[in-house]
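Here you get one chain, nothing else, as structure tokens; it is the form predicted alone.
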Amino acid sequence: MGVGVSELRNWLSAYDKTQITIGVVASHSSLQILHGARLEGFRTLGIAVGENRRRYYSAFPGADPDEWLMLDDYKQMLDYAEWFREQNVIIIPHGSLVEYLGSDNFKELQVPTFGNRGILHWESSRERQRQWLLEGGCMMPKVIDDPHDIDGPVIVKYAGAKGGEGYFIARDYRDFKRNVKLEEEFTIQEYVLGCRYYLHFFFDPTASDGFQVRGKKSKEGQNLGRLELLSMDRRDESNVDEFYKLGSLRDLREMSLEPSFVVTGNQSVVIRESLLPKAFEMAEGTVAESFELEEGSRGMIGPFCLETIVTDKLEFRVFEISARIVAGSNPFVGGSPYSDINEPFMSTGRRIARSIRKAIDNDDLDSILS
């Protein structure tokens, strides 16, 4: 069922807006979220399981939380909802939070949360993602419904934010059968050759300047808010990035080796400037469609990432969307070649905190929280 707007407003009416605390699970992109919150003048709360995780943050005083909540299991966050609200906490969601807590539990968490958590329902299913992105005008890799129809390279992906864990390449049904985990939800996509670029956008529904997203269908003709490109990355994946040095896929399998797509790090990247208009066109369509996903949808709020491939014909293929901050924004704690043009030292984490600060000043917090 989730959290309604009236319930959210009731919680916020009891908040001391001068004592807002930014709360985040200590994982994923929490260093930049905590650092950005501190730069914007907020108190911070780290949420963790295990003292080792807490100790590690002492190595980064600029992001070490002002306070910690130590749990035995992340699902205990549900039991601490009243305590969070008493401490004037706003939760910042990221991939680890959704994965640890579970998308259904996250939706029911009775604490004001940055962004539109209803959107994460669409992110959690590759089928719903595909519907959203295609309606938003994105070109996507072909999906194979029946694994018996595999007649060329495909990539098999599992649902959820697992950092590429378990993904594998198959060339035919035999390859698929050898590697698939049938008990998990999966999608089979054609393997598109090209460069993978992860585009980190931010949508501010309260801003009336800058690149304005135009509404469609039920909101046709309306300007919905400002779209910003904050940064861009590529992923280091173990061990697929090194496999080309060892021979063909067939040779590797004869050695009982399989490529793995587990993300181990991220690299800064910029794309050729002539591709930026198309990037904004895709992102604008995706945001505009987010208001049409279901009746009364509040649409996208805050950071999101279009995960793309650019082919040698300079065409984008969008293979996934992350409707919240992504770990690929971590190289840009001090800003990026894109965000620096507008304001130096603007990370995605700080941009979230800036959005909250602006909403407090305008007495408009319910417009960016859920």
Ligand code: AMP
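Numbering follows the first chain given and starts at 1. These numbers come from a predicted model, not from an experiment. For the two forms, the rigid core is made up of the largest set of C-alpha atoms that agree within 1.5 Å on superposition. Compared with the form predicted together with the named molecule:
When two forms of a protein are overlaid on their rigid core, residues whose CA moves 2 Å or more are considered shifted, and H148 is one of them between the two forms.
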Contents of the next structure:
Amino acid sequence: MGVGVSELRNWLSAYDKTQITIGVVASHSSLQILHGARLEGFRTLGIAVGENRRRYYSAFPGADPDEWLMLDDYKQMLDYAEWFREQNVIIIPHGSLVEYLGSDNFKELQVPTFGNRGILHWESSRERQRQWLLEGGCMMPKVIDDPHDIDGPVIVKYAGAKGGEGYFIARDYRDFKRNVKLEEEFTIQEYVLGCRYYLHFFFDPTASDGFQVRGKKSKEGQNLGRLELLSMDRRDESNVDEFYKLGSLRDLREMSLEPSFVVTGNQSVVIRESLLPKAFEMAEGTVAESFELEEGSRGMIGPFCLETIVTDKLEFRVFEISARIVAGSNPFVGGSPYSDINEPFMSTGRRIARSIRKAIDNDDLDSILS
Ligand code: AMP
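Form predicted together with the named molecule structure, per the form predicted alone context:
Up next: the whole complex, starting with the chain shown before.
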């Protein structure tokens, strides 16, 4: 069941700490991760399937990896575990790695990995996420258990949907019945009307300065580590973002068109400054709760994202959490309006590399890896 701390320590004891290599699957946020790793002085390794994947990196020499591992299938990474360890590789996980390997395989990957892999179990199911976020003090969209109870706009989400694919909006039971694929597992959520903000936080459990997260329950009274806000994005979603150009929802239905939520890109945003205290309160509660999820939980480590909607009452609704780097941080390779205040050119990718650098210097790698 996963990788234990003693196993991790065992692997790390054989690592040459002067030759650490940052390894990443060539997708998702890899340009940013590779670029950030290089800025912090690391060797880099790209992992890819297919020559086309590799070729385009030559257009970005600032991120082009020092070395490539070319595979026929990403699942072969499991067989290369010993090779990775011989090369002193630390893998930086992102959404595509977890998707390509499968979350169970990822948990078993016998290579040191940035962050806490245990937390992915909580991230990977909507019910567990909900329990975590509500306990952490976040307000979430209502869930409708019985489709007959739909009495206003709802969004129907399928369990394994990637990037919002296949989601649909329904106004009543008839709408729901017309569109739903009953053979798939789905959740019905209240459709929250408002503006979306995807808040990119970073939690550094090894720092004792800055905004300290206060522990609760089993860790009551303890400072758990430093919470940082690195950046904020809004996703471009096709076709819903441009839907209005064709008329009202009713006009569109007459043309047999339904809105879809497929992510195609990301834009930089900032939030009204008076909403920041609430944003930090939610993120602090979420981090504090991550230590309470199960006995001995190592809690959140590194980047995570709260996906939110702010209503016209200036209230947040959190509809999802990602407990790792999100692709929404890609607009900020050169820093963001938030991270620039503390240090220019600090992307999330670079912040991860900085964290690894500091842990190497303090001989403390096992506190940020799993
Ligand atoms: P998700 O897969 O949960 O990240 O959702 C994909 C997209 O669907 C989001 O980026 C939003 O545009 C939209 N969305 C998800 N949940 C809600 C909600 N409860 N209310 C309104 N829009 C939502």
